[in-house]
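Listed next as structure tokens is one chain, alone, in the form predicted alone.
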Amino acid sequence: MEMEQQTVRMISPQDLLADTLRLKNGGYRLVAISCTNKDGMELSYSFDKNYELLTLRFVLTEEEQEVESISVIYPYSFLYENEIKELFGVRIKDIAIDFEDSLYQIPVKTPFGRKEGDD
């Protein structure tokens, strides 16, 4: 049996949806979009080709900063997008269908989120 190949690859944000175009175009599917709250929100888009996965990730150092959407490219990206955004706070820009933070029932905003002295 062959082993699974896994590249993880560190971009930009403002890198994001160049990379993603360049895959879809390539034959990968989206397989996941996750984020963890570690030094800055890390986001990692994995994909898949051929039984090859590959990660881009990138971490957000700066509360404000914004992420576009990649759900212009593989549609199915706007659950995960909006997870991502009520769940963290990631500004996440122009999702094809944006719930606004109502995908969940929550008693609190951004409950993964930073918090005071993430810094």
Partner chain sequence: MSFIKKSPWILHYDGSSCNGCDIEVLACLTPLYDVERFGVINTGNPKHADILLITGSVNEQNIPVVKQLYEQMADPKVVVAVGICANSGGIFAECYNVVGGVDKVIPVDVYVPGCAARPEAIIDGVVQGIGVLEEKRARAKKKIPAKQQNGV
Given for the second form:
Amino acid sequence: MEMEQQTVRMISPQDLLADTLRLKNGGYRLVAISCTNKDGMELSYSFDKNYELLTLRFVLTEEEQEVESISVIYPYSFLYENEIKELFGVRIKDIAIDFEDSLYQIPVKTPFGRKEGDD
Amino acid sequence: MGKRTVIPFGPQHPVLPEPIHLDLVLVDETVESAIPRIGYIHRGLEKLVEKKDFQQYTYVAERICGICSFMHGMGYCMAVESIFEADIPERAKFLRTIWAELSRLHSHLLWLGLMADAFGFESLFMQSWKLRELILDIFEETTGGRVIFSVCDIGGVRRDIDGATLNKIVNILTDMEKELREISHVFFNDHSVKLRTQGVGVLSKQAAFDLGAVGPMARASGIKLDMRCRGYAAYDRIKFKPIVETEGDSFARISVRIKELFQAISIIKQCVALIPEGDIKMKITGNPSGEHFTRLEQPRGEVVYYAKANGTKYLDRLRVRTPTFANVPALLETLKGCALADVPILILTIDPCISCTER
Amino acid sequence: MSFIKKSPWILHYDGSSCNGCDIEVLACLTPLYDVERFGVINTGNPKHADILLITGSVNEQNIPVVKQLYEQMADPKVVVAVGICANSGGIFAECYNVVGGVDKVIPVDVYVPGCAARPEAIIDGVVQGIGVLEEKRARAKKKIPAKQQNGV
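So that was the form predicted alone. Now I'd like the form predicted in complex with the partner chain, please.
The next block holds the full complex; its first chain is the one shown before.
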């Protein structure tokens, strides 16, 4: 069992850029962006400093809702964001390098975006 | 200024055992930028958690990648155990640490061989892989498998290693150290190896941080980042220091990995000296509920497992962020401005594992 | 191995394997197994190759690559599917981006089992492949010119 503290901080999608910038200035490293499709799209942005994991999280319930890309702050977030865009169908705008849904080139459209029983 | 040309690199390329595709934008012989295209090995195995229950999924997790198979299984098990708040038996923790460090040895030796092959040093390739077979023999003796051995399970490990075998492993590794010194002498001192790697693909400490590099790639650029310092499994009882170099070039990356070979041997020896008697597995009943992020240090760097469970047999989500995925931006940066002929070496210096990356 | 008359050259392609079988294919070349002593050479050029070793299953994106590699090889040629994923899709058969075994795309002559396939099994598969290669060669000599056999 891991004893490590794992902080998950719920934020609103509008605060994403401001909060991310604060972490960047605080010397945090972006570890991963994860997405879970369960009662809406739950986006988790995980950061690390001195082996402490801090996660910013929000849930998008409306399908049309757009999220800003954090690639203006962490340029290397572009791979995570392209992946989430392509596999989950989350609308992420202004990604530094946008592959326009051709990162993986899979035959199924947004495989993680569908709910069970959709196909 | 010369003409701009785009050269497609891959997916099938002699230097790469795995398919990756890069569009290299060249001005004469110099790479100006590189655009990656991945997805040749994308299977979508994160989605399989909906079809295989959390016990069965251990087998899938081990097949995320055949090189760090054990570490993937271990990471997945640790994530699920953390959701159960289960503290597994001490002996299992030590056994996991031993197998994990043996995996590091086999992976780094494999990489050294491929690297030697990439700069055209065939005999060094053969020497490295010859040593690697000794590690695979240990795997086979202790688990029955050579590369994928399904020995990790939720709640502990499936097989014990008895005292006599542990001592035998220590003897094998002690003998191996001598041979390792010989090949590392070549890597460190050979004139042509230096010519091909020193000053090639330099990544500064700042750039490595700004691009989110992990593992030996980050450590070769002077960033002290090693997830083992978090003290998972038995690492909190082992004495070791992250190996850091400062030059940030391909030579430094070789150096970090070679020093980690000796470090892995030292860690295994400490484990054998400290391992307690006792159970190797605890019973875990019921279904998991909750979520957890697990991070560990694979041969290629930090890996992240995020598991979210809902109280049923099937997890809601399993997400794996592998080290190569994190190192791709750093690779693209080092490719800028390099000579076309150096591209294979630079791709190899991140120790790419495409199968992990694309899942 | 005195029954082998010709030294086959091998082209290896990784479909969507987990690497387990790939590193075992490479291990066949290194000192412990050392198939090069029998003249088996791992080439990167499909036009030089007699035997195509494929590890891993096929997916939408690599189907054209696999087909193109196969078509570029000169006749007679043999395909050896290494590992359970190349045979049937294996544990990943249910994944959304996995079409199935290699035989969904090109004809497979020898199936090597295992997850991961052991070097001994891979070498055995190659040896069986040589047999198939000889048969194909003999058939081609007797009946029709090799060229018309394209795309068997």
